[in-house]
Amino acid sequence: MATAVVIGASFAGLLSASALRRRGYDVTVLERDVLAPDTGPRDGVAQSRQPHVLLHRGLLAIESLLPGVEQDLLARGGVPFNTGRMPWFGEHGWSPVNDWSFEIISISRPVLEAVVREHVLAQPGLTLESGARVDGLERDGDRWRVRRAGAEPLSAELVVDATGRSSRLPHWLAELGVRVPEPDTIDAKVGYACRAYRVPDGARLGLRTGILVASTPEHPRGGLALPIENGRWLVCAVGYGDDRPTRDNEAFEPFFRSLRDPALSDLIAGLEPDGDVIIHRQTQNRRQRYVDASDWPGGLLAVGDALCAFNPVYGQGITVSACQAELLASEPTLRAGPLGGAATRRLQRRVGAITELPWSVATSEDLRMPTSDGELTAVQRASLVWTTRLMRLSAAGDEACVRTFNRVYHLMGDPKLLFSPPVVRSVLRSVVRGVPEPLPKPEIALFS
């Protein structure tokens, strides 16, 4: 049997590791840290503490390469909530709260992984080796060999590099001889800081959502807090440059008393922290131009965060690697056997177009904070002034765009959407009338 050695036992490992077994390949996945039985946060996730979310399209991808993950999340306490109920405040205003969008699933990372993992290491065929240091890679023909610290080399006609934004790749690729171009960056030097909070014995929560109130160019400090398993709620702190929340404890509830609005301050005031404030700053985007390498060589893939990385406040990290791992699953040319340079070169494009959209998103928006280093272009100052005009009819109400935006939000639809009939109904309708006023800030039932 054919053999594929994934390094890394990230989300974006593990998925791939799932779909190629699909393909037939015999795989073994290659985890730089000593994965412990629980579900605790292990260190090599350095943002394992933070909230994560798992777009209603990476839930849909998850499940179909590993069906019953979702039943595991809601047994192991996760929270399933419409996001189109949870109270929004955007940078024109609250969201309409309905069903105009889709559900997820919040559970925190440890167990969102271990559920993964269990599922992924239940396939016959599948092994993983933790505590496994990768060296380098080296060519033996057509197939690979993969270095490891201590350990005889593992031999394979196909490695895939799911480590995530400490990806050693380029050095690897550089000691091969091949020449890859540097990547693209876009740095809004944003931080965050994550504390675990509780309900109080006695006290009824009556929130079922969680609550988001975002930054904006001209108010740096936003939050998000989101319900856990257990009765927990995992409650983030954002801003960007000089507002970055510290690690100061004393400073953690003061910093969500300077925001826009209250929403998030009254809902931590009603609950007693569980733990210390974690920080976390890796958050610029970076994406790898390996496509663009003509002598990249076959048998080679990079996935998820190795391969495009994405300011994480807009959650979209995860979902993108399922959609990867969806795509590599129903790939033809994975027959379980040696892939050449220019099938490999065409397969790796194909993955990298699944980040398009996200880093599309992601690198717009992170370019209107006075703290980027780098500047909109022309094309996206253009569609700005569209997806503006968009947004401030969304916080109106207004159907069609709420709805078009869940669903690319989401990454559901294409963005096309934005262009559709019922949207430019909408905006030439604002044009001639004029944009309704926002609406006002929905009632939110925190303790009952």
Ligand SMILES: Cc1cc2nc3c(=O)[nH]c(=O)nc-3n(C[C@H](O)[C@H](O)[C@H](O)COP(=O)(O)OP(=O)(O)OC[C@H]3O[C@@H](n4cnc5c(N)ncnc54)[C@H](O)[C@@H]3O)c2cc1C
Second form
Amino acid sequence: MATAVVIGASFAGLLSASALRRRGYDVTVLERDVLAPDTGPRDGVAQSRQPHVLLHRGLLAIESLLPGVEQDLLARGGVPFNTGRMPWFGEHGWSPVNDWSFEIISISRPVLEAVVREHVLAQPGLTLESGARVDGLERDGDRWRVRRAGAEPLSAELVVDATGRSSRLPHWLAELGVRVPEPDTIDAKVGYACRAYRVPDGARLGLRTGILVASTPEHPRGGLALPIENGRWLVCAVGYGDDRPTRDNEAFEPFFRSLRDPALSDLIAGLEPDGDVIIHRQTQNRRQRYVDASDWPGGLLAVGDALCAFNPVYGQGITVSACQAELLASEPTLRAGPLGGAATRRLQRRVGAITELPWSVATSEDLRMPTSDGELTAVQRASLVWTTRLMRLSAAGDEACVRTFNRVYHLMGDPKLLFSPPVVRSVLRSVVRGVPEPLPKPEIALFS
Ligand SMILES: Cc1cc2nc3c(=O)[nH]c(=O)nc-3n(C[C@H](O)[C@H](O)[C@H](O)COP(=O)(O)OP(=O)(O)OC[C@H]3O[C@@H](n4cnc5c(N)ncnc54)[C@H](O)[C@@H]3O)c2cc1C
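Mind pulling up the form predicted in complex with this ligand next to the form predicted on its own we just looked at?
What follows is the entire complex, opening with the chain shown before.
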């Protein structure tokens, strides 16, 4: 049977491995971390303690690849809610609270990863070797030899790099004489600081969703709180440039008092900290341009953050990895045999195309931040005039605009929807009658 080696056993690696198994490959996943069944946050995934939102499109893709995951997430204590019900203070005001958005299941990242891993490893013909650090690739005719520290190389027809942001693939390829172009990068210099909380004994919290207060170019501090399993909450401070939050426990709660609205500060005032503040600052948007390499070898693909990593505030990375795996699962050229250079490049291009929409969402928003190291293009500036009008209408409760933004945010629809007839009608109406007043702050049921 043809063999594939997937390097990295986080979301991109696990889901791609599952897809390749479906295409008939005998798959080995190599992971540098030692993974036990109850693995919590782990060293190989520095962001694993930070809150992770799985967008609705990602939930659908994972469920289609691995039926039953959704049920298991709920059984492990995941908190389901429609993000339209979540108090959400955007740049132009509060979003209306209703069901005009999509369901998510809020759960900590380690539990989400563990559930996905269990489902993937239940597939026969798929093996995970944990504690196996890959340190290079060698060519062997049409095949690859994947070098592992302290073990014999593994031979495979197909190799998938799913090693995340810290991927060494450009370096490994350089050793083989293959030059790849420099990646595109846009860095808004976002920093996260996250702390876990629990509801004190005897207290009753009425809130059944998260709360979000967005950062804006004028107010580069924001935050997010999400309920997770076991009655716990992950509360996250987000800041840009000099406003990046620190790991100082004492400075954490005051950070929330400096936001545009006290909703998050009010929430954590009634919660008890359950651990220290953990920060994360590797957040730049970075997209590899592998399809532009003139001599890209056959049988080698890059997926997930190894191919394209986003500023995480938009919550897109896992969903993109899942959509890429969905593509691989239905890809007819993957017939469990050698994949030539031209076919590999075509497939890599299609895998990369999945990053286009999230890349444009993340980078056009990030380029608005004064901390970004780039400038909006003329086209982006023109579309910003349009989307600003739509955001103001959304904050005034316009149904067409709210529904459309939610579709695009959850990667459920094309940004062309922002120019669909119902949205255009709302805009024209606002040109004639003016944009209505923003909605008042919603009632947020905190403690009783
Ligand atoms: C602060 C923060 C918050 C985020 N929030 C969200 C969110 O809300 N929603 C969302 O969808 N995404 C979010 N993301 C992005 C998300 O974490 C990633 O997109 C997602 O984990 C998919 O990444 P991946 O599998 O490509 O890589 P990673 O998750 O980084 O995993 C790479 C894997 O490869 C292994 N590895 C690396 N090198 C080697 C090697 N040489 N040999 C063997 N194994 C190796 C690592 O140990 C690891 O297991 C966030 C990211 C950050 C930084």
